[in-house]
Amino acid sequence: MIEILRAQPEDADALKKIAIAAKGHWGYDEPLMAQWAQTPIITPEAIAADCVYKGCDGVSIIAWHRLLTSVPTAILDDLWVLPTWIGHGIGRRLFQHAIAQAQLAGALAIELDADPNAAPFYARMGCQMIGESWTEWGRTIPRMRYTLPANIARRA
C-alpha cells in the first residue's frame, strides 16, 4: 500500500536521487544529466519551507511532489516517480494530492512547467497548455495549468 506523507528535511538526498532517476528515464544526454544532477534539485531547507510530500511503499520512498502554495495560483515545482513505478498510478495519486493541498491553501489553479515527456500525463490529469517556458537547458517546454474545481470551503 502506498502512503503519501509529509517529507522531512532528512529525506532530501533520497528525493534528489528519485528526481535524477526519473529524469534519466527519458534518455537525456549523459553530460546534460550529470550537469543537472549537480544542482540542488531539492534541499532540506526547501523541504522545511515548501509543501513537499513523498509517496512511500512501506519504508521506501518511491515518488514525491513539491507544491509552492502561492495564491491565487499554486506552482507544482516537482513531481517525480521512480521509473519502476511509472504507470502504476502513483503519479496520479501525487497529482491529486497536490490538488487537495492547493485547494487547502486557497489557490484557484495550479501551474507547472512540464518536461515534454510528462506533458501527456499532465494532459490526462486535466491540465491545459497555456504557453511555453524557457529552461536552463536552452529549450522551451510546455507551461500547463490545472483549474481547481470550485469548493464551498474556498467560497466561504
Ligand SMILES: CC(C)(COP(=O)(O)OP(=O)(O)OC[C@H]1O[C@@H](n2cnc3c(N)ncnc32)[C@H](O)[C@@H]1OP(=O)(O)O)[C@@H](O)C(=O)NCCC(=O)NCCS
Contents of the next structure:
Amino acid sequence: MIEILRAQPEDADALKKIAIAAKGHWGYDEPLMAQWAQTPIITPEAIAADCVYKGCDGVSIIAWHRLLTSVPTAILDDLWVLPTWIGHGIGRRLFQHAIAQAQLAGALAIELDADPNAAPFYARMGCQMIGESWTEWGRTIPRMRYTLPANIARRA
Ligand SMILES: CC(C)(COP(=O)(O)OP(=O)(O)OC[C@H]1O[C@@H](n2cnc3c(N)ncnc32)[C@H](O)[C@@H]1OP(=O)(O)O)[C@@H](O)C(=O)NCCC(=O)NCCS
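Alright, leaving the form predicted alone aside, put up the form predicted in complex with this ligand.
Now the complete complex, all chains and molecules, led by this one.
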C-alpha cells in the first residue's frame, strides 16, 4: 500500500535523488542532467516552508510533490515518480493530493510548467494548456492550468 505523508527536512536528499532519476527517465542529455543535478532542486528549508508530500511504499520514498499554496492560484512546482513506479497510478494519487491541498488553502486553480513528456499526463488529469514558459534549458515548455472542482461548481 502506498501512503502519502508530509515530507520531513531530513528527506531532502532522498527527494532530490528521486527527482533526478525521474527526469532522467525522459533520456535527456547527460550534460544537461548533470548541470541540473547541481542545482538545489529541493532543500530542507523548502520542505519545512512549502507543502511537500511524499509517497512511501512502506520501505522507502517512491514519489513526491511540492505545492506552493498561493491564492487564488497555487503552483505545483514538483511532481516526481521513481522510474520503477511510473505507470502505476502514483502520479495520479499525488496530483489528486495536491488538488486537495490547494482546495484547503483556498486556491481556485493550480498552475504548473510541464515537462513536455509529462504534458499528456497533466492533460489526462484535467489540466489545460494556457501558454508556454521559457526555461533555463533554452526551450519553451507547456504552462498548464487545472481549475479546481469547487470553482467549477461555483460557476455552474
Ligand atoms: C509524469 C508522472 C508524474 C506521471 O506519473 P505516473 O505515476 O507515471 O502516472 P499514472 O500512472 O498515475 O497515470 C495516470 C494516467 O495518466 C496517463 N499517463 C501517465 N503518464 C503519461 C504520459 N507521459 N503520456 C501519456 N499518458 C500518461 C496514464 O496512462 C494514466 O491514464 P489512465 O487514466 O488511462 O489510467 C511520472 O511519469 C514522472 O514522474 N515522470 C518523470 C518526471 C516528470 O516528468 N515529472 C513531471 C515534471 S513536470
